[in-house]
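Form predicted on its own, single chain, as structure tokens, below.
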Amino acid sequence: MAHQSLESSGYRTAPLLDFVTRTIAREAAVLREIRETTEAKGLPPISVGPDEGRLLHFLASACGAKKIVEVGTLAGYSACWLASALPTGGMLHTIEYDPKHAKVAEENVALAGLTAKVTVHIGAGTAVLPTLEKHGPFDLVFIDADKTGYADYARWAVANVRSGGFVICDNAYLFGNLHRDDLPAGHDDKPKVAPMRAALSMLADETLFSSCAMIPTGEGMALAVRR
């Protein structure tokens, strides 16, 4: 049988995805509250969705993560998904540039009962990441921050994730513009193309990673396993 994409086959319908979310990507009431109140608290509604959150939880569980770094906290929604997969004594270090966002994230983490497993660091990723190296090596690094910084964040992850650990990049499709060389000057995504491609090239480098895949979420989630 010839291969068909979900879109061309017509399988990927809204009712089907709603059913899958209810059945497999179940979202705790507290997580739904965090997600649904993010915009009302003055933050942009750009968190991962419940499907991606469940996927992050699965991946953290699959690699037996005890120590995780997240670059890009926002309201703490994805942090809660990741931290909820950690065993007792596990720790997620999550980095947020905006102090207002960090405060909301800390409140949401507390609401979810995960304060003991999450440390929110305020500052630019490139400034905070070196300070975390003493806590490594890490089992998983999740990158979901400013796209112009992806190459730097991926490079840090390569040096600080253990063998068999995961490096994950969200928004890897770059809002549909990853493949475009014709973006006009002034386009918001033009300065993001080269750093995103560089990050993905690192994840695809078989001297660094034993396996790499693009998970076709709505935004694209790139995943690689460190050698």
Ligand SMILES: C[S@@+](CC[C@H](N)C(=O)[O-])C[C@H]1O[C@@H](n2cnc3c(N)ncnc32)[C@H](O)[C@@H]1O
Second form
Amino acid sequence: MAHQSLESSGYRTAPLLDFVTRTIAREAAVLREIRETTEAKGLPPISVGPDEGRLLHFLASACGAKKIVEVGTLAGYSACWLASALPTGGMLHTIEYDPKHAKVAEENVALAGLTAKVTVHIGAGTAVLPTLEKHGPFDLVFIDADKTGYADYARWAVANVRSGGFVICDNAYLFGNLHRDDLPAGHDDKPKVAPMRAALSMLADETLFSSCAMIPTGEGMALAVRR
Ligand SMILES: C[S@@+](CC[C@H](N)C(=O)[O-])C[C@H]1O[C@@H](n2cnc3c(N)ncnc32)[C@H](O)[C@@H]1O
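Could you please show the structure of the form predicted together with the ligand, as a counterpart to the form predicted on its own just displayed?
All chains and molecules follow, beginning with the one already shown.
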């Protein structure tokens, strides 16, 4: 039965997962609207799902987050989940490279009534992150942008997350290719393997983080607690 939990147990059927989503994730109507209109607004449908959104909300609540940084905004779906866990006066800084995505995100954040808790920064993660340092240290950093940038984002997070704060990387399974040393030249994920592994090995470094885990969401979400 080794690694049974990592293989299909047969329990995770679509109806069961739908039930859990309804009863546990309890996605607000406005968040559902934001998620379901993303594609119609011309953005790719690559937001986290409602279960992952709820997980992010849980994690922000668990570390008592007041200050959060997100790299990779898209339509602001995960930003709204994270920001809805913030107390009054809390702030989520979210970074988006594509101005069209950032504009939709700002509209969606307003729709969710979260404008006072979210600042959308337009630009590349590596360019914007240094400008946020004056607002730190941060309670939580969520990395969900270009995979080739993950090592840079994780390095920044190590330097800017408080002791006890969380660093979270989405898509940590790298679309099933995290472990592959044999990807052919030209494969989309080939240049992403080294930076993703570098980011994850930082999170697993016990001198930097007191604990690290891979949460087995569909995409893999790596989580570590800063020492
Ligand atoms: C997977 S989507 C983010 C999804 C979002 N976190 C959610 O779940 O609702 C990745 C986003 O990162 C943005 N992006 C890509 N490269 C970037 C970079 N270098 N800096 C900042 N954002 C970037 C993309 O334009 C895209 O909107």
